[in-house]
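Below, in structure tokens: the form predicted alone, a single chain.
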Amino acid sequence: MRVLVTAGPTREFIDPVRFISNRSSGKMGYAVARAARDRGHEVVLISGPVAARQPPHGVRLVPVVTAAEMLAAVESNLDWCDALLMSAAVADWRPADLSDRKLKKADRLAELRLEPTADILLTIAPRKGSRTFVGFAAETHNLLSEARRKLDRKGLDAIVANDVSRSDAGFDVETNQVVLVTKDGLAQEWPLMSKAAVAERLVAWVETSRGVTASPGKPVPAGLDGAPADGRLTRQMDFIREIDKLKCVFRRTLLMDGSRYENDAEHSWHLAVMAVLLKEYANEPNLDLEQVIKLVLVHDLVEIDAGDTYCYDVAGHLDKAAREQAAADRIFALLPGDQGAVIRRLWEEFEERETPEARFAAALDRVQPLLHNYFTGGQIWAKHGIGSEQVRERNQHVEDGSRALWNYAESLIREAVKQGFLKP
């Protein structure tokens, strides 16, 4: 497949020095840009002006400065793409008059008069035939409403919707939570995640859409190094590269100095760490420790597909089973049969609970993001209105893998409603 991607913003300029722009950072576009690389497919990256313009090694780069420049460089280069992916922040209006000297403050300039720069997607629409296009929508107000009027009136296949009023996504950060609205209606709320992963998944759409299947980079070679022939060493190491995607998979927890959220990779080395240290701790005398770390680093593979979804939110919850099913299904089935069946069985082990270990390493789950929500004064709680009962509902369980861990989270919790921390 043939990608077309745009990104950063746009400058207008007032005279040779000033200029109008926005705070598009283009980190967005250059992760679809690397992901539609990665994924296999040719990618030309038009990009305006960003801090670091260099390109991911194999992405054909066209520089641009203005709103025009950008809009002769889709056009030039429409007929060779197969998809567009629109993620650029094109400014929306230029001054009407541009002045060939910079402007003094003797000047005494009385007003600005702006004029409309061309609107991109809606200038190239009659050109689209049966490529894919998909546009960005960067909102502070009425998100979906907008998106809906924006993908309807430029006649795309699909919008990327974000409030870039929020501080963790949008503009200027590494993680965005996005909706992608479809043409055919459909809203898909996706959880935060860094803007690598969500642009795998962008990606990922449009090849779904267009019936196109991800080719990645050159496999280890048959043989390598006296590996077998028979493609198993390929598909461990296939395994071995998707996984490293856990690592831009962000959970709704700071870390315990409050910097940034934490990713699934280091909440599950965090929770292997725990249960070498709190193995004593567990109801069972006898646990297997071993079986206990297989079982955290793995719980949470699946969000590579499924997304981190928040533990108090009761729509996200509905059809979480399902979307963490298909995710396993894709997976595990990455590695050779024998080993994909042993990954995926200590997935299930974790999810039922009904081994002493599985008891245990759910504990450890638990009793990890209260240390988190605690340590950080219990912003996280704070901001999405959570009481103290309705912590004491969800950790409930941990006391089936360790009384002992049980009681130091009860005691957590009085603590951080005593502390202000929590909602009585």
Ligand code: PMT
The other form holds:
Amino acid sequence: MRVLVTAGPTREFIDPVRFISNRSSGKMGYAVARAARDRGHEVVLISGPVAARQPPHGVRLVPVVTAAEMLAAVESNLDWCDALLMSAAVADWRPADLSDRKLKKADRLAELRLEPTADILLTIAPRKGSRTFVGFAAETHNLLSEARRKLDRKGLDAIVANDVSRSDAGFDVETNQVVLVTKDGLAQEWPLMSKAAVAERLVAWVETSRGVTASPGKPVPAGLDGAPADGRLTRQMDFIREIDKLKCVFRRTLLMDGSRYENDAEHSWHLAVMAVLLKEYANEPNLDLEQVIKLVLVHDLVEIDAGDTYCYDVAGHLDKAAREQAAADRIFALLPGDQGAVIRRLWEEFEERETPEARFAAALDRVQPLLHNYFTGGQIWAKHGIGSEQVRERNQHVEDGSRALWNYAESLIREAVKQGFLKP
Ligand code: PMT
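Switch from the form predicted alone to the form predicted in complex with the named molecule and give that structure.
The next block holds the full complex; its first chain is the one shown before.
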């Protein structure tokens, strides 16, 4: 596919040194360009002024500054492309009068007269033909209705609805949480992910909608020395590559230094280390440690598709099981049949919590976020208005795997209340 991507803000000048613009960093658009390139497509990236306007290797960069320049660049690359992904935050207005010299305070500019810029998507709509056009909608209110309105008005195939009032999504952050609204009226809510992961899913959606397959640059070679010729190793490598995505599924837990959200792969690794260290506190004296480690390594893999459901999110839990079953069907089927069945069984054992190993693994899965919440001063509890009774109720089953760890968790909860960062 030939993919045209726009990124970053535009600048609309008042005089040679002053302009109107917005907070777009270009991170989302550059991530889309990288994802399209990594999936084997030709990419042209039209970028407004952003801090590091370095084109991703292999991508042709067209630098622009104003909305008018961006329109001209889109128009001249339109015939070439099969798909246009418009993630740029194009300024909607520009000063009606541009001073060719720097205005002085003494000029006493009483008011700034603005005029609308051309709407790029609307302008090029008549030339769409069979191309796929995807817009982005940056909204602070009425996310879905506004996104649908823009999708219809601009004649798009899909629009990425972006709630930019969130601190972990939208402008100038590494993560994004979006809803993909398609022209058939469907809305897919995607979990909080890195912008790279959002971009990859988006490009995959474009491929599917156009009936195109990705052809990434470095496929796993078939028939390596010593590898069986039945494709077994290729399927195992495909799975290993797929689960790399777990590193882009973000949890609602801050790292203990509070610097950013933790991802699912980091969480799973932490549980594995805890299992090794804390085995002596399991209720079951003859615990199979290797089995516990396998359970915790596998337990969140389905979140690659299903996303992380925040443990106090009541609505999210209503369809969690269905989302995770569908994810399990897809992800574990990537492996050769015998291994897929074993890994799926591990995931089911963890979910069922019927074996001592699963109960201990589940205890660790609850204690670890408790530690994170405690050591970050309860920021996430406060953000979601969580109180100590909810925390106790949600974590009670720690006791089934380890009474000692439950006592420890209880003392953390009491201390958090005492310190004032968990509501009594
Ligand atoms: O760059 P980042 O810091 O990573 O932030 C990413 C982002 C928040 C900028 C991005 O995810 C996003 O939401 N981009 C769209 C921002 C925007 O301008 O939205 P809008 O709702 O105003 O516009 C709707 C669509 O029309 C967009 O695809 C936009 O590119 C397009 N548009 C807007 C104005 C205009 N004059 N011409 C256009 O074509």
